[in-house]
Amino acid sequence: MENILTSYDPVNGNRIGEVEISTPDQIRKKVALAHKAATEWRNLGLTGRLTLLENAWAGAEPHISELAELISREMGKDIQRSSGEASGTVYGGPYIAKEAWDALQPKSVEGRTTIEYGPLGVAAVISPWNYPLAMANNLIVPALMAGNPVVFKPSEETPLVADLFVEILNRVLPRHLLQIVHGDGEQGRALVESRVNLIAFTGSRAVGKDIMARAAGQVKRLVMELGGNDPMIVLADADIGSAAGFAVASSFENAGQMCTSTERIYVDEQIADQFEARVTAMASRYKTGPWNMPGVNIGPIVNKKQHAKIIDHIRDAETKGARVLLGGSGQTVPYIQPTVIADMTPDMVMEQEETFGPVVAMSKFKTVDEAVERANDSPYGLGAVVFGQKEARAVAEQLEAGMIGINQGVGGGGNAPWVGAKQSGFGFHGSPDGHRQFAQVRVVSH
């Protein structure tokens, strides 16, 4: 039926189960009711917010393990890094709404001026399929606790874990304040549209730049991660096991499905012969298979669509050059085997653009600045990585991107925000100023 989403295994094609799709008109009356939702939400104040926002996660506790798996089922991720996105998002949306709680209090200045975050109005949350909760989490949590009621599009691609989650939370939510919308980009694009007053968006920096243009005639407030392809750097005195360690790791992560992945590694060419074989060992050990089987730790990748992408990828980078010391582009649906390209250069495809598939791609550079220039010559920004000893903070100033990590990886801790540069972000959440984002500022004087 044409009103019908259907959600499928990406395992084996099974069907799932299905959402019905929101029609432009559903999508207006939700955003209507969510403006009448407002002013209850409003009224309840920073620390009545807090409570039902505590009680509603807490209810959710008892069904970690049931969106664990559904997130597994429909997107392919093991149920090891499903059971962790689930558990982090319910006991973490908490912790993200009392360190909102504490960043939007009010603020005296010089005892006769007061600085208050209070609501922006109605806020769109469009968040991606590869951490369908987590991802979600961030955004609608600080959204709530700033007094904004939320009308939640989850991509089409995981609509059924994100449907359970909000009629969980909505068991002890007030009527109408979180409401989710189902659909493709149509359905994105009348969100947008609608009555709205903030969008917060994770994913493609073709639909950010989209949504950009449409919300550009009524000015909306936009908050907007927008992937990466993130670089690493790899010095000659770099500790190479480490080094390698983190460079499969993050490449591998969900399947390379992350925005955070490193997707570009430049290495010195003293030990670049060394740390080529260190990768190539360390990869060789990933099992690949379905979310369920004992070892695995590379899940099916997401959609046939997806898969063709990897495949182009690794397929232009043979042609043009590379040496392949894993994988390779004779792959079939739904799995990739762990992929080690050894002499990536500047025109493949995979250099210029995120894979987001589990592919390692190393190259090697003479100079440090040659690293630094290639590793910046990227419209992106997210996250970028340099692991060495004596130049390693100095390379790390050079780089351009919003999270750099020294000998670790990117996000930082506690509560430091995430943020991108260049192309990679408009805005940021997480961290008090992030979750200022989702507030309008009214400065009172008296």
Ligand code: NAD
The other form holds:
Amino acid sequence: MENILTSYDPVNGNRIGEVEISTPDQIRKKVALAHKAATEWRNLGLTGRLTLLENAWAGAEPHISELAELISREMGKDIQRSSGEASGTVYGGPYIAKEAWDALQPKSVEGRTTIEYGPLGVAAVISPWNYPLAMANNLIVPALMAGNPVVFKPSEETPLVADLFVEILNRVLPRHLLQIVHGDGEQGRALVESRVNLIAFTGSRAVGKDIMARAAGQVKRLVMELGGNDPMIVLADADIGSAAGFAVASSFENAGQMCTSTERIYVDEQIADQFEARVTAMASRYKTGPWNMPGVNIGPIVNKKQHAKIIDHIRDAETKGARVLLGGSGQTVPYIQPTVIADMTPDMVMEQEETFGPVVAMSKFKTVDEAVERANDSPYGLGAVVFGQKEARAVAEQLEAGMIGINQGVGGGGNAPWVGAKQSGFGFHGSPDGHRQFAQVRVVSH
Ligand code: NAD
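So that was the form predicted alone. Now I'd like the form predicted together with the named molecule, please.
Every chain and every other molecule in the complex is listed next, the one we just looked at coming first.
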């Protein structure tokens, strides 16, 4: 039926369930109802909102394993990872809410001015499928805490888990505070163009650009967490074992379907042979398979289109002279066997675009300047990593990225923000600065 969105198991293409696609009229009506819910929600104040969100998220605790299984079934990641995501979402909700509570407290300046953080209006939250609950949670919680009712559009790949989560939260939340609309880009565009005041988006750079263009007419507020093509530099004095371990784990995490996956690795030519051998040996121990098979650490690719894109990127590298050390382009849906490629060159698509698959892509460099130049030669700037000793800190200083890891992955401790540079987005979440972007700053002098 035309207005039905079916969720399929990526392992075998079997139907899991379906939801109704929202019509333009339904989207408009939900946004109107959200505006009506705004006054009561704002008047609850920060503490009232915090209490309600804590209760709503606590209500999801008994459902963690159900949510985890649905994540796995809809997008394919193994059950341990889905369980981590589901419990992180449920227990992380109140944690984010409390952080926002702290960040949004009014501030008095010289005793005669108060800086307040009030609501912006109605927020559209549009999220991707790769971490279907966590990514949505990171935007929904700060939006609600700032006093904004939310109309949430999950990815068309993961509608069922989003539906269940919202249904559970709505057992506690006031009516029309958190509503869901379903569909793909068409419904996303309708939501962006509706009477929403803030669009909080996590997804690809291409869609981010489209949202920005559509939001421009009414200068809608934007929080944009976009794609990445993260580089890793391995210096001559790096610990080869730990650098290789990180390279493989970070390239294969979530079947490579992670915004901060390592996508391009530049290795000093003095250690390149050893590094390639270690990476290939480690990569060959990874196992593909369905989410509930013990020992599996690379699940299926989410859909045929994404699978074809990864194969195209690998084939392009092969055609242009890359050496395939493991795996390669001769693979069929739904899996991509762990793939290791050496001798990448800047003209290869994989070097320029986000591949989003379980591929380790390496090339050698002669000078550190050359490595930095290639690492920075990208429109993206989400994360970047450098492994090494003496010069690692100096190299890190030169990397154009929002999050940089030295001898470790990206992502800060405590309430550091999750933030991209360049075309990986602007506006971010986490941290006091991040939470305040979901609010209207008001300067009241008296
Ligand atoms: P996507 O951009 O294709 O889709 C994201 C969401 O936008 C979906 O809900 C989709 O239906 C909707 N959408 C599509 N077209 C739209 C339009 N024109 N207007 C409004 N909404 C529209 O991304 P995806 O394939 O779901 O997710 C993968 C991408 O997300 C990758 O690029 C990845 O790097 C990125 N990502 C970034 C972060 C981050 O924190 N920066 C985190 C996770 C994923």
